[in-house]
Each structure stands twice: as C-alpha cells, then as structure tokens.
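One chain comes next, on its own, written out as structure tokens in the form predicted on its own.
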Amino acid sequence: MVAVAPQTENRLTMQTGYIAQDTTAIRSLDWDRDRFDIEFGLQNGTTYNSFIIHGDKMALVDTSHEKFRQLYFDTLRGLIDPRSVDYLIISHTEPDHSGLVKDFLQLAPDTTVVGSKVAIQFLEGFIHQDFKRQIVKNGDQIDLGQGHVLEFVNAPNLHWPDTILTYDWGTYTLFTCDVFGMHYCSDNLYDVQLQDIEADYRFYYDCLMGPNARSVLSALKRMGKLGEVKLVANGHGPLLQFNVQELINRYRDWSKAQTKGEKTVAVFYVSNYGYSDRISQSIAHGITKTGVTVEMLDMLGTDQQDVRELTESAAGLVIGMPPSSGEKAKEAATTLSTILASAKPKQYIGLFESYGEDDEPIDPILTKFREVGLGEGFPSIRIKDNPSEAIYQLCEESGTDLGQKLTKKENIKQRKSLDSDLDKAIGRISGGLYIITVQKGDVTGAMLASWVSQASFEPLGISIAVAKDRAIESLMQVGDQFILNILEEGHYQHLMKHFLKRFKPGEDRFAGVNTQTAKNGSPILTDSLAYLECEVVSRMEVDDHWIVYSQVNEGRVSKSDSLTAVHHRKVGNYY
C-alpha cells in the first residue's frame, strides 16, 4: 500500500525589517505562487511588500494580497496600532497591493487615503464606503515631520494606469510598488547577490514594463528631479540597496531599446473592466518581441486629443471591447468613436473581448474599421470563459503575429542590403537540425532550430540561440524544461515541413505528429533520432536573439548507427 502525502496549502510567511530611519518593511512571502496577473509563469514565487514610515505623523505605503489577511494584520498590530496611521498611500489599486484596503479602513476609519485621481476613483468602485481621501499629483508633498517629507511622482501605466511613486526626502528612499520589482521570493530582504535575481528582474520588466517603455522613460525623467535614491522599496521581491543605480539604469537602457522601433502599435484597453488590463498587456508583450514599439492607453479618463494623435501615428491598432452599458460605457464609447474617426487605410486592426460580462460585440466594430480600409492584424480574440494559460499564450502569439506583419518588408529590405560576400561567408557555418518541444501547464510550443551547440561537460550543457520574436521564447525562461529533439539524416523532411509552416495563434503545434511524453512533461517526437531533456539555467541577450544555456538531465538515442541531419545555408543573414 502506497501512502499518499496530504495536499498542503501554499507556504505563506511574513517578514519584517527596519530598512531606514523610522521606516519598517512588512513583507508577505508567497513561496509557491507559480503565476502572476497576466499568466506568466513564476519560478521563484513572489512577495508583496508594505511599508510603515514614522514621523510626527505616520504613513502606511500599500497593504497586501487578500490571501495574507490574517497574517498581515497580526503582523501590523504587532508593530503599530492601525488607528495611529494618518495616511494610507496607495501606489496603485491592483489587488495584490490594495486587496486589504477595505479591511484596513474598517480598523482605522479616520485614516486619509492618498493616491492619484484615478486610484481614488478605482477605490470608490470596489470599497463602497465613505473614506477620507487626498488626491496627489506629480510634485505634491506631504510632511510627516522628523524630516520625512514625502514627494509624489506620477508613473501612469507602470504597469497600472493609476501608479504613483513616493520619495522620502528624509531617508532618500523611493517607494515604487511594481516598478523596479521582480517576482522572487527569498529570505533576503535586499538584493544581496545580483546574479541570483537579474534573470527574474529582466523577465518581470519584459512582461510588465517593456510594453510601456515610453512611460518608463517619462517616469525616469520625473525621478531625475528628486534627490539621490539610496534605497528602492519596491512592491515585489527583495528591496534594492546594493545595486540601485545599476538596476535603475537597466530600465533606462532596455526602455530606450524598446522605443527605437520605427513603427508603433497603439493598444487601447479599459481599466478595471473584465480582463482588459491583463489581456492587453499580454498582446503588447507579444508585439514588443518583434521590435515594434507599443503605446498603451486607457479608454477611460484619457484626453481625446491624445487618442487622436496616437491613432493617427500608429501603424497598428489593438482595441479591447468596452462595456456596452453602465458608467464606463459612455466615456469608452467616446474614445472608440475618436479612434474610428482617426483611423486610416493601410493600418492593421486587432480586437479582443475583455470578458467583462457586458462587452460591446466585436463584429459590428470590426466591420466599421474594415470599411475605413484597415487590414486584419490578427483574428479577433473571443473569450468565452475566464482566461486560461492557453488564452494568454494565444494573446501573446497574436501580438507577435501583428508585429511580424509590420516588420516583414523592413526585414526583407535589410536582408538584401547586407554585403553579399560577408553574407555568403557566414552562411558557410553549418549546424545540425533540431526541434525544440515544450509543455508548460496548458501551453505547448515547438520550434525548428539549427543554432545549437554543446557548451559544457560538467554539468552537461548546451546553448541554443532563440529569436526574440519566437513564440516559444516565453516558455524558455530560467528554470523551464524542454526537449531537444535531434533529427535524423535522410529521415527528417516530414518533421521539418510540419514545423516550418506558419501556425495560427493558439494552434496545436503537434496535431498529426507522433509524440510521447518525457519525464519533464514535454513531448518527445517519436520520429527523432535522439532526444535530450533540458532545463534552462541562464540566458544572455544579444540584439535579436536570446542565447539560452541549459543543463542536460536525460537523453536517449533511438538508432545508434544513424547520423544527425545537417543544415547548410547559402546566406547568413536569415535562417
């Protein structure tokens, strides 16, 4: 008889630390969380960080996720009397940071809630009770006494439309919520070892901040008017103390690179409606993988002149369906009318349902854009249930498809412009033929590869170059597992033909292909010559590829007397 271990709940623990003069961090450690809001996988859990600042008056910066309700308030009461908090600063209203605001105000109803105008409006929508409030804008200050003067910095769209940063002139601490954060859970309060966190820091930026790169640069410019930043008190992961300037500068460099694209796609969403925020972010992430710049704009509370200018300048438009009735419907309808009036032929259009239970229907709106002369950027995304991992992957792939359509002509032109002698010389570098296959949760992926090489003996390791705009790239993050299928000389054409074809977003890559399941859960191609089970250890960025180094854990050859298929190219500037 085999004993079955009982199912245990995810590990939830608390940590507190004195981080600066009169300043205490309260960290809610979510050790086993493997997903975050737009359904990108987590390898190392996450944290939700909250902060107490003592002066003559007291401020609490953010709360925590509702799953920590009991743990958080027990910890808070152990440090202070909640009723002694004068200001509750809301960096933004995303539930993982403001999920306990209503509970807090029931304990401390005289506390003044501080936030941006949009944040206060959002809170009114889900707290449904009277509360004291103070709306702040860029440059506004609150003096807590004892030298703690708090100055606020507008940072909309990072990555929520209502985000503000808070700078304490008394301790040179910048409270940033999502900005400069990472989903990384450990007992380390600070960024002690940069190499331990930098992959998660970059992945977090790519998923949440990269699609808003212009907004990142705008926020960094506003931050430049503050004093020295000695400590970044972020909302997720370890606080930044030892690598502050290095990690801030990485945001600047990455964002400049993201905004170099000659073409821009305008992504319009409806904040706090259905899954519009999350779906738009996922599509935007897919677009940015192709080198196309994205500008995201909330259809609510937006100046119509900004809508008009962005629509007219964009090469592509992506629109989340707004509600058809209710308070938000009229304002969103005005924005939608402005977009339609400003759209022009030769632009691409992509629409998605927000799944907010009262969406405007897609087809009549799509027809109006087609009548103006817009082409299809990707098939409309129609959602009939709560979005799954597969739906978010479909959204990302749809964004990548749109980006590739916009860059196709430029890529062909660039290939033709390269020096032919150099091009032919590089093309003489040969490689084997391989197919990478992966399954991660409900999501599967596959890619034909030839840029593969053994990279180490101990441990056994390989390197693979993966283009940034490949759909599978999101499934090959540090800690992810996959199969490298090695193709057989003289017996690979059917597999190569299958995996070279262009798959529609969300299409099953393995339909009609014989597979079996490896120990790591990914599919093995039955007709391959050999296979290796691999786990991603590190990634290095080059201009248009990621060099993925992986450890090999298992392997098998099906035909010991056969040879690996070899790929010879005539030119070296494309596959």
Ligand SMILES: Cc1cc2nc3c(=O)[nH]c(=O)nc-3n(C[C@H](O)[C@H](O)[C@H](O)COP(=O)(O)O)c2cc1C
Contents of the next structure:
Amino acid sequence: MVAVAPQTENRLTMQTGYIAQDTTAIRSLDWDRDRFDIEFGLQNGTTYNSFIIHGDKMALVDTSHEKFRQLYFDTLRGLIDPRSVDYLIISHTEPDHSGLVKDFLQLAPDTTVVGSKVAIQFLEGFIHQDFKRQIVKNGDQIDLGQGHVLEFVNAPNLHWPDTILTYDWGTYTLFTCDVFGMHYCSDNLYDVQLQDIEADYRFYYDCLMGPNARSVLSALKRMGKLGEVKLVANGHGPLLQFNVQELINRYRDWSKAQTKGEKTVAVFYVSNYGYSDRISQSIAHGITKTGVTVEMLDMLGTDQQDVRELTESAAGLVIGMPPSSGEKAKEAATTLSTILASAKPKQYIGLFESYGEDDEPIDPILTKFREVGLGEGFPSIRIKDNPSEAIYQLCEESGTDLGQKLTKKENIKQRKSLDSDLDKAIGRISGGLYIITVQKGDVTGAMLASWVSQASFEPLGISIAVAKDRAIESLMQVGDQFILNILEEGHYQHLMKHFLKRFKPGEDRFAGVNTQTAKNGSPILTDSLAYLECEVVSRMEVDDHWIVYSQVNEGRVSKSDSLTAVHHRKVGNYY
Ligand SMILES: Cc1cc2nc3c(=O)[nH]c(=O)nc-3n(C[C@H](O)[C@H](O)[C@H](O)COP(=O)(O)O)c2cc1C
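Please supply the corresponding structure for the form predicted together with this ligand (the preceding block corresponds to the form predicted on its own).
So here's everything in the complex, that chain up top.
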C-alpha cells in the first residue's frame, strides 16, 4: 500500500498511501530541510502532503513544494491522468503547498481551482494566466459523487489569511493543510507513536498557531458543525489517525491558555510582502512566551472597523512597514492611518521593516506614534538583508521584551502576594549556580540558572526549570544540545554579573567572556569549575516554566579540589 521511491542525493523522496475510501495521499518527503523558517526549530525535516479524492468527479487537495516538481508529477501521473482532475483545492497559497499549481494547470488547464476569495486573489498575482475558479465560503459544499460531499470550513489566519479546511462527509476525513501539522519527516504515514511527534507538534503550534490562538478557537468552533473526524489529512508530517481527538484537543487547550492573557498586542503585517509575515510570526511568538495574547491582522483586505477596534483595545502595537509604492501601498497606507488615529498614549509600539523592496521608512512613522504618547516596545527592527536565523531570534527576543514590559507590574504584584511563612519556607530550597550556554547555527544563547538538578543515573540525566519567557527557551527544544557550566565557589561573581545583565534583543551574550567550543558546538565558559555536554530529551510543561530534561553525554572538571557555588535564598518567590 505504501510505496517509497528511491532516494535522490538531497534526500527528497515520495510516498503514496491509500488512506480512506477512494482517497490517496501523495507525500513529498523532505528529509533535510534546514531551519529557515521559524517553525523548523527541531530539524526533523518535513513533508508536503497532497491528496486525491476520487468520486464520480476527482479532486486534488494541494500540490507540493516546487523542489519536488519532477518527483511529484512523476508520482501523480503514475496514479492518475492529471487532466482527469475536476477540482484543485487550494487550502492556502503558501508556496510549499501551492508551488506547483501553475505547473499543474499547464498539464490540466480545464481543472477548476477551488479556494477562499483571498486565496484566489493571491493565485491570480502568482500564476499570471487565466484559470477556472470557484470561490468557496464557510459551509459551501462540492459533491464529487460516490458519497464524497466536500464541505469547506473557513480558517483565516491558521496560519495564512486565506486558509480553508475541507471535510469529506463520505470518509470523515478533514484535510487541514498547515493546521494540525508538524515538521516531522519519517516513513510513517500516520501518527503511530505519539511520543515521537508531540514535541514537534507543540513547537509548530507555538510558532504558527499560538499567535493566532483566537482564530484557532473560532475555527475549532466552526469544525464542531462537521461530522466526526476520523482522520486528519494534514499538509505536513504524519497524518493523524490514532490520536485525532487528543491532538485536536491540545490545540483547544493551548489556544485557550494563549487567550487567557489579560493584555493583547496587535501585530499588523502585510501578507506576501517581503518577509513581513515570517518576521511578524517570530515577534508574535516572542510575545506569546510572556503570556500576553497576540492578535495578528493583515493590513490588506481587513475591515477598517476591525483595525480600529483592535488598535483601541490593545496594550501594544507591532507594525510591519508596508510597501510605499505599488498596488498594495494605498490600502496599507489607509490601514496605517487608521492605526495611528486610534492609537492611545501608554500603549507600547514596535516597528519592523520586512526587507521588502521599498518599505515605508520607519523613523517618520515612529515619530508620529511617539508624538501620540506611545512608549517604545522594542527598538525598531531594520532588516537589510534576507533574514537569517539570528534575525528571527532578534525578532523573537524583541517580542518577548515587549511582552515583559506589559506583564512587569503584574509579575511584581504576584511575587509580593505570597504568604510570608510559606514564602520563607520554600526559600530554604537552595541550589547551585550554573550558566547554560548554547550555539545553534548562527544563533547563541546563555542564561544563569539555579533550578538545576541531577535526575537520572543511567543514562545520566539532569532537569532544569526554564521560565517560559526566557530567550534561551527556544534553543532548548527536544534534540537541542547545550552546555551546563558549573560555577566555582568564590569565583563566580564576574560571570554572574555578566550574564544577569539585561541584554538587548539579538545582543551577543558572550562578548568579553572567555570561551572554548565544546564537541557539541556550544561554548564552554573557560572560568567555570566544570561543564556538562547535554542533549534535551523531553520537556514537561508546568505553569510558568518548562522542566527541561536532558541527557548528559560528556563532562569535565577543571579543578578537582574546588566546590560548586551554592545559591542560598531567603524567600521562595524568586530564584
Ligand atoms: C540566582 C539566580 C538563579 C536563576 N535561576 C534561573 C533558573 O533556574 N531558571 C530560569 O528560567 N531563570 C533563572 N534565573 C533568571 C535568569 O537567569 C535571568 O532572568 C535571565 O538571565 C534573563 O534572561 P533572558 O533575557 O534571556 O530571559 C535566575 C536568576 C538568578 C539571579
């Protein structure tokens, strides 16, 4: 049932599988895709999934990434004649799913392209040729015959503005594209082992869906009107068959938690312009790490009343500079004027350039917001080149800075409200002093920690409690490597002082510190007493921290007669 084509040099392979009555999956397996988008943190490659539904009429749901052009069409032709496809359903227009739409239409010009209004508009700009189209709204149906009645569900902002889901009433299959997906490449067609995929599933949610948690909840509500979902045919990773309810419920729980924040930051971006959407996602991810809710809004195609309401209710505003010329400029300028007219003193503002060809200049716009009385959420992000991993890190840290400004007062209040006896008692728990250091590609991180403990003998393991809004948290995902530097009694003050400085977003935390590179690529602090090379194995979520459990692979002590620095506290409401 499952055929795997021979591997090519760059490890692109194809897999097909019969997944439900008259329904076939065509999965493009991209084993080595690097992390160039924020959500590829776990480096487990990815897949692009496309589906054929064969009733009396035939539908193809999504295509593939253009790097699979040859392999995808060879596989498709092996299964069907592309000209017999009546409908090509575009779940959304991101190039990794619709990169081959143009090629497909050259093979099958009579196929009707089905998508949301926004998706069809995007495609017009992308395909530059006439094509048959059918715009669908929430609840619309297409009957393919043989019981395959397809119903469409609007799911804007999951994670693109044009997203729709497609439900087949004949097989109870929900085709979801990015939603309920994950970047995880393996030969498993299905979610056979939950523990293998759950870290990737969560990370992908945090990066792409968390910033749109309100939209996730709305889409889940709309999904409630469908029948039972027996299979989730997603666009990335293994399909969900064995843990459907569990994994859908996790989206609900996480989204509820993400929208619990008392404050909201409005993030305005221009979809499909420069890197605006990617950058805004990184900033939004950084904000959500602090427990602040994010609402993302496209500056194009959005009702001005919505812009006004969101701006007025938000505690912070983040705006990607729109193009200053071209067809999108006028509409974006109107949205920008509405934001400016609705902004209020005491809100925080953060601006970024999206490395589009001719972004509006930042400074005059920032000046206008400052004149209204808005405070600086983060220093303006000016991107002069294709964004690198380090730029995305800077964006995320900027978002976290903004979120922390908004939550500062509440956090201080919360700390003060601990019952004093309990506070003193828990303060008697003490720990050592450590500095965690990481280098991952061109991204680095470091943090002083004392909530560290050995947690296993065989294999050797340690646990570290990392606050959810720490910059380094994003670099301590399952599979990531880091160093635990153990500080020396009587010889740690300079390191502690250095690493407790307030670093600006993206700032080099190692400037002026002596380091050597460990085998796992992360920096060892030369002045530490001992170090351990660690790899993250699993993470447990608790209210305000992640308990990161890691295996220890190597270690050395520099002075065998010295002791570890101990951190005694008086109260338990801080480290
Ligand atoms: C003595 C001491 C121990 C700390 N231990 C931890 C810890 O175990 N986990 C944690 O998340 N933060 C801990 N912190 C807080 C972080 O070290 C500190 O806030 C951090 O450097 C801020 O980094 P960020 O800007 O990357 O979020 C500790 C702080 C101090 C002063």
